[in-house]
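Next comes just one chain, in structure tokens: the form predicted alone.
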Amino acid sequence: MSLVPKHIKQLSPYKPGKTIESVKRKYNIKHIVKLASNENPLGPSKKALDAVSDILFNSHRYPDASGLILREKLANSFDVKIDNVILGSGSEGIMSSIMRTFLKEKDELISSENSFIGFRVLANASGKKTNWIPKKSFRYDLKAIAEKINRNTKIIYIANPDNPTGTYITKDEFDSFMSNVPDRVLVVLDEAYFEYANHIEDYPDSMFYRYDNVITLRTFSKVYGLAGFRVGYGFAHQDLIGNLMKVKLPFEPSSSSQVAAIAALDDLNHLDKTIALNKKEMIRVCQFLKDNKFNFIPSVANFVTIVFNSRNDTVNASNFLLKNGVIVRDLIGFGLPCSIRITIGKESENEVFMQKISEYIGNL
């Protein structure tokens, strides 16, 4: 007899994007620019890397285990209360106490086809019916999302905005959605690129919500830059975060983790450059795309998705700019064959990317 389930038998593992040190060996290339994973081009903040460097020399003792300090920033930032926050390694970290906090026997899953993978490993590996719905021009479908519900329908997973596409649900859409979801049926938005998507005018910013059967997931890994240190942060009525706090893993996230989120909080002129050259870079990436006759995907986030004719096409061009040195995402992964994901690097790493699929296309 098996030790192990069939539904884990069956998964795949998470297959993440190509390191840097990985294709510099494979191909014997030195400068490598990385366009793959969403990370914040500028990298951290100097401030949370002086945080963390005043705390190495505690790295014998445990975390605060209720991650009080953070805790409190963020309910002080957020107007919310401290009953109000978790903290995970990462907003997958939360998901996976979501899911063993709030699953029973026969509940079911919905959420989109081709969206976050992280989301998807975690749903197949609880062995729940999870109940994928099709998208509509990339986007998320939530009136099929609402008809789908049924009584054993428990959590329904929506990101906001999605990943890999960059497409946004608008607040017409989410209070329509929202009129048509039972109180019994947990929403978990991940809002993981809230910060890049904030400022447009019927973008919903969940906060001002407040459905007590909405838990809101946010991270320090992308506009932070604090991807390597694995911080995320979750909102929610005090009862679902309360029975959270009881699953969750202890000592999570660690004390560097911590103190350098904190800081990172602190650094508004780092938060405001990384958005600034974000906008500023994704007008200049995306022109490009459009007058060399790109088909892609218009974005609110920090990455662009472009769309090819055909798998051959796609991974043609992956390869060709993997051996130049640029390192994207291919979307196979996510259920997106034809599709390649561009995170917006500096102005630099852009000229890079640009320059080597300008020479793909002159190859054609």
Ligand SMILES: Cc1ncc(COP(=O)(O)O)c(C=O)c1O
Second form
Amino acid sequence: MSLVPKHIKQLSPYKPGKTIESVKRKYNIKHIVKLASNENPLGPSKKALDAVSDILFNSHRYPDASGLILREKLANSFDVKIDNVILGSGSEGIMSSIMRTFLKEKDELISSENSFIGFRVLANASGKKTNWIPKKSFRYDLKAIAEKINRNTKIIYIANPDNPTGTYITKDEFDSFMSNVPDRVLVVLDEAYFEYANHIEDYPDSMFYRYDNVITLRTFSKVYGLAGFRVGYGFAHQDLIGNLMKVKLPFEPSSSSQVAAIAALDDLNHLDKTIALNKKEMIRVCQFLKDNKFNFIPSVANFVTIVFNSRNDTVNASNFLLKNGVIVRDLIGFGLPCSIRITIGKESENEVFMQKISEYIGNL
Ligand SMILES: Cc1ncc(COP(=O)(O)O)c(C=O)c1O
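Taking the form predicted alone as the starting point, write out the structure of the form predicted in complex with this ligand.
Full assembly next; the chain just shown is listed first.
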């Protein structure tokens, strides 16, 4: 249709992980283990749910457009001013606002191949030229990214740790990269898995740097277990935040999402439990993969990517798991056609995964 611009016609829509309901129906299976979307296997914090149930009777009211209480709480927790904090419908909601706020005519973007697909979809939808830089050993090649900066470059996107590879950029790499990025270029540092990686000594927590041209994005979708609520937050210089606030949808996130996130921030016990479970189970799953000679990418997040020898092997393994009630993520959409990504689940869920993939290799 001529109403639709060419770059939109050419877009491939975002393909999320399969839902539990769709797999139940298709394969007529009652019990499904979903290890496909890097969600918190322990679910949401009970405190968050209690807080939400209290405010549902106020659902006829619009949300607080300024997100005051949640922004204040985040500002206090991270020792910044409220004017440095933005909220959105997930961190992807903020990414979308970033595109609409800062990009103009000839602006270009730079990111990496095989990185977070959500950013790729938004970059392609923006209609701007994006330079996708190949990774080196499944890691961002920051040197190559810096070398690609030209006078039209406006946004550089880096996910740290990255999804789907689970690798991270180090403090030294980040320092030397930033010394090559001009102030007129905005660096979007997506730290959706920050809480899983923050204990690593050479992991650069971007909140310590406070560059005026860096936006840090974080989310309640992962470690906080609130993916269904859609709450993301970002930190940046107040000038950037002030302009983003003009462009974002006024009432995102919803009232219940704001309330859930406020309560989740106070539930440190749930946070600690989630991180401890992931740590323990990551070791167990990786040991299993090693013992069974799988080729996988060591990860500092809450998922691990297995690399197969061919597309055929990948499809066969992922279909076998699916038919046996285990949903994993085929990474063809991420540009890794020979890989699947497995979210680290609860002990019992990982057990099912290991048992089923053992059956699969046993049948080969
Ligand atoms: C690197 C990365 N950034 C952002 C997101 C999306 O987060 P949100 O649910 O806050 O939009 C994800 C989700 O998978 C992700 O892996």
